[in-house]
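In structure tokens, one chain follows: the form predicted alone.
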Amino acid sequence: MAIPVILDCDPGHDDAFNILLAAAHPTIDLLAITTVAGNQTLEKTTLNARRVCTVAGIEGVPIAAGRDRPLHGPVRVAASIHGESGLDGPGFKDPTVPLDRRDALTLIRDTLLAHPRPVTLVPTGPLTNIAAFLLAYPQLTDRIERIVLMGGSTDRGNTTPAAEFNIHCDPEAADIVLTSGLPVTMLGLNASHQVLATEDVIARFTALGTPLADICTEMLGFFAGRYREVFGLPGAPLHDPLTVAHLVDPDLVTFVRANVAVELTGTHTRGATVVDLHGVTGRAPNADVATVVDAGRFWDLIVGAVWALGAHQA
């Protein structure tokens, strides 16, 4: 039975490439896309979630707007990596898919009281959407089967040396989800510096010459050119998919069972999850976390997802 998934998300490169699996995988059922500040402002993450819905014939999928800021603090964005449209690279279109006219904790609302099982809550960006839902309405947490997030860290930071993105954004609402007793999966860049977008990767997504896998291209190549220039790195991790990933191949990471903390006052650590590892804390384990993944597995995976995509629209 196919698992039923909300995506929040705040497109951004990896997020549509995971938008993509989610859409394409049999295991998933795609229940609804919901937007949040992030990589780019709220205006431009929901116009990138309608772009990739329509380059992918993606239909019947509510895409409902949420919080355009963080619960506390200025917004940030991440135009040094995404670019000025949060998806640079490719030439989209005006997008035909359209914008639901509820706002994301309503459409997350309605889909949890619609849907006759409990849904896996899937945050790639900041969560700020997530922790809010969780505030307004705590008698619906019974309906969440669990929350399969993208962010922090075993190690370091991206945006500062001790913290993630998307942590960093909003640790308020990090902080919420994570001491919420709600299961939680945490992928951290510690396992998505694994799975970077090589010259040989970009190569598979060209060769399948589609369409949508020439814009996945488009894609990839702007965003390896900018983990290049900005980290030094050989490619650019690819890391909001690892969640859909996992849910399609539970194999695919390994986890371990481990105490995550945010920072929420540290001057120079303000955004960082303190993951114990070896227990040293005694605090009880609130979360698996990942730390290693098979990388071959995860490409087969998203190289599959864009050509199933592509093939059915040709």
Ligand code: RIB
Second form
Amino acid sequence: MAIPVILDCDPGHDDAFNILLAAAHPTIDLLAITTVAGNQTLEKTTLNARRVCTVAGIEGVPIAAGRDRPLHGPVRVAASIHGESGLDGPGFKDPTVPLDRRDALTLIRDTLLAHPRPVTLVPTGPLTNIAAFLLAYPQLTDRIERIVLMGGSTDRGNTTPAAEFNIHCDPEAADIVLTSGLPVTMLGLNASHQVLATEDVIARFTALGTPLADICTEMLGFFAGRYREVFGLPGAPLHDPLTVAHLVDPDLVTFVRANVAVELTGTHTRGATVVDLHGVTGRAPNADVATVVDAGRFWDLIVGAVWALGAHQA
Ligand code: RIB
Ligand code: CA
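Follow the form predicted alone with the form predicted in complex with the named molecule, if you could.
After this comes the whole thing, all chains and molecules, with the earlier chain placed first.
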């Protein structure tokens, strides 16, 4: 039976590939997409979600916009990595996939109430929408199966030396999610940096020869170029699709159970995920934390999804 999923995202190049994987793979029932401010402003991340669904022919999946700023603190974007549009690289035409008239929290509420089984939430941006939903609808937490999120790290950050972008944007939201008592799976930078979109990987998309694959090549080319310039990496870590890849192939990522605390007040460490890998704090484990990724199987999944969605375009 397919896994019912809601994606909450800030497209964002890697978010885009997570949408493609969720839409393409038969083990996922993509019920809804909600957007949040993160990689770019809410307006831009929402437009990008519609653009991705349009070029991939993803229809009938409602897209609703959520929060345009974190629960606390300033709005931050990642234009240095994702560009001014948030999805620089390809030239997109105006999207034909519409924006749902509801806001994100209403769409999540309606989707949970309408589905016969608990739904898996897959946030890959700042956790603002998810935290706001938990605060607004505590009576609906029993309709949430689990939360599988991209964010944090067992070691260094990427936005400050200590903090990863999604958590750094809204640490209070992350704290609400991690202390909610819901089953949380955390896929952090320590895992996503095991799946770098290098030139060899990008060549696999180019070889597909479909218009969608060409757009993916352009997205990855831009994304990898920025990671080379900013971080000196040989490719771009495709962070977000680790979430859906884990759902599709549970053995693809190895996890340890640990307590994850979010630093809220540190002058130099606000937004850090403090992962107690060895149980030294005595704090009860509250998350399954990703450690090791089978990169080969991961890329096979992503390339397969792009081919599946674009084959009819060939
Ligand atoms: O730090 C990487 C994460 O922040 C990814 O989800 C990326 O899309 C940005 O949202
Ligand atoms: Ca993201």
